Amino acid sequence: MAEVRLDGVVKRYRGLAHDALQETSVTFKDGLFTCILGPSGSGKTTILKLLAGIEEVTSGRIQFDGVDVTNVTPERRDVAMVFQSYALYPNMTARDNIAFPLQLRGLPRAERYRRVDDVAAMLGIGPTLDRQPRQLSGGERQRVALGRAIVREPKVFLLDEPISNLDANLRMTTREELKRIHAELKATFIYVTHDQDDASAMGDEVVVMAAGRIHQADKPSDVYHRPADRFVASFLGRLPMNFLTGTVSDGDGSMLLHGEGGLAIDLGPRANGFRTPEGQVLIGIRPESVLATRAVGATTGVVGKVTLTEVVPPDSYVTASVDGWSVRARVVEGDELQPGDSVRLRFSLRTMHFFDPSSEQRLETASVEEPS
């Protein structure tokens, strides 16, 4: 096991206008399963390559357990990397693919194969060891690639989207397997993904990146419920977050949200601990936190008109126009709404997020306790 730290690390490629990795300092804690989450081009795979020694840093330091390994060659870093493409040798059997790192170390054949059998039993791929990669399914190839990493007994595992090519059901099963393996090995796992479901299901901690910069590093629940800025808030979630620029004020017994174009929303009584943000703020609220009901018979909420319906199992959602603001909302169970229907939307102060409209950073002065 090892604690891995990037200290002011920059990666710059010749010919590119922007740094692939801006000055970055982050610690991957000893023995944790950390997911690096972000869109394509965010710099997450660059971090893995720098940790593995495949790429050299432009500036800064990399430390393993406090030891500077910035200029240490890959084979001496005691890390194992699992690639998205698996990178298996096509002319070798699964057994020999897994054993190959041990062969490079000069271990006797009998010892190599004994350790391969142990790893194969852990991964449940014993019956496939005598097959070549072309004879294996995607899930089996993924396990062979993982076995080749495990057999080395490294301090740090670097995983570059190794399950992105699997179908949805197999991905769910493999996530569980990876967490089980991590619990058994108690090693430091650093896992790169663009899939927030992977990150939330497997990560003890999540590092959210974009454009070569870390936006937030926290527990999965905190990244979702307390996003550090607008990017994190918009990137996390099954559906895009609703955003509105406006002000919040005390009304007659309740809080009022004043948006563009004269929009006014009653948010109900002031929540305990809530401190009203001053001036213009950027307000974010997730679609699942806005409830839509058919306007007929409803007496509370803001009136809007449905422009789009969609299903995100197990819930149904509508997009509604409210005084020029387009907002997604979750449909109350039992209502079947169609485009053109009038709806009432109910908002809750407790589920809102507030950001500075200029910096787009979270306003902690407006923080409230998350609902259970």
Ligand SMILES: Nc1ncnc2c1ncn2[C@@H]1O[C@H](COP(=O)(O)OP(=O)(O)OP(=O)(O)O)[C@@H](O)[C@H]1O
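C-alpha atoms forming the largest set that superposes within 1.5 Å between two forms make up the rigid core. What you see is a predicted model; the values in this text were computed from it and never measured. Residue numbers count along the first chain shown, from 1. What changes on going to the form predicted in complex with the ligand:
- After superposing the rigid core, the Cα of His215 is displaced by less than 2 Å between these two forms.
- After superposition on the rigid core, the Cα atom of Gly246 is displaced by less than 2 Å between these two forms.
- Relative to the superposed core, Gln135 undergoes a C-alpha shift of no less than 2 Å between these two forms.
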Contents of the next structure:
Amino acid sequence: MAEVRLDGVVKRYRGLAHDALQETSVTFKDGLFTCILGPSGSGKTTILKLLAGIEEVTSGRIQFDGVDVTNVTPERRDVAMVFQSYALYPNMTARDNIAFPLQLRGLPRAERYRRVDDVAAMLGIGPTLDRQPRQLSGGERQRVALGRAIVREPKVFLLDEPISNLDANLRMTTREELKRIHAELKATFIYVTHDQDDASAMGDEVVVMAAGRIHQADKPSDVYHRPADRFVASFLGRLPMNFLTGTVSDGDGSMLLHGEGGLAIDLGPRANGFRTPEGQVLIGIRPESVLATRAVGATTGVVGKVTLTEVVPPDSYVTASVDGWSVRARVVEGDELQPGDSVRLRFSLRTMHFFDPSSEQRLETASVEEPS
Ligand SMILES: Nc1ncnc2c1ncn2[C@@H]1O[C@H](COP(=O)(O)OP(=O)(O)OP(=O)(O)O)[C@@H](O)[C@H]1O
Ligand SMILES: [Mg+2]
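Return the form predicted in complex with the ligand of this protein as a structure block, the form predicted on its own having already been given.
Okay, now the whole complex, with that chain kicking things off.
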């Protein structure tokens, strides 16, 4: 087991105009399953390569359990990395591919194969062990690559999108298996993915990255419910979050939101202990938190016109135009809406996210107890 730490690490590749990794400090906790989540090119694989020691840091330090390993060779770091491209030895059977690290250690053949059988059973690839990589499907190859890492029993697992080739069902069961394997091995898992479902299904913690920078490191539910900035807010969620720049003010017992183009939304009474930032704010609200109902002769509330309908099982959504603002909303069960229909939208203060319009950082809205 090991706690893994990057301390002020920068990575610059030759020929790349920007830093692949801007100055970054982050701790991957001992024995936890941490997912690094971010779009393509954000620097996820770069972090794994630095931790594995197959790329050198440009500056900064790397520590395992408080010991500086910045200049330690990959072989002496006791980490196993499963690459995005799962490089298997093409002329070896799956069994020998998995057994290879044990052969390097000089384990006797019978012992090697016994351990391979255990790992293969764990991964459900027993029947493929006598085949060569070219005789395996992409998903099976990924499992063999995983097996080769597991059989080494390292302190740290570095997994780079190891299940991206699996179909949806197999992906789901493999996630469960990986969690089980993690619980059994109690090692530190660092798992790179661009799939938020991977992160929320497996991650004890999630590190959200974009353009070489960590935007948030938190529990999966926190990155979803309390995104640290606009990027995290927009990257997570089934459907894109709605954003609106506006001014919030305290009306007559009610919070009022004035957007551009004459849009005015009554957000309801200020909830107990909930501090709404007043003044210019960037507001984010998830489509699932805006409720759309058919508006028959409605004159109060927020009324808009449906421009688009879509189904995201089990719910239906509409996109509506309200005073020039295009907003996506969840249709209340039982209502059927068509483009052109009048729709009433309900917003709640509780489910809104408030960001500083210039820095795009989250504005704190949690209740703060004043010392008495
Ligand atoms: N050896 C290299 N030389 C130059 N630039 C590189 C090298 N490796 C990566 N990069 C660049 O560094 C940035 C980060 O790359 P990285 O592979 O870490 O991204 P990633 O988040 O893993 O993306 P993906 O999800 O597509 O795998 C990218 O802009 C990439 O083009
Ligand atoms: Mg990558």
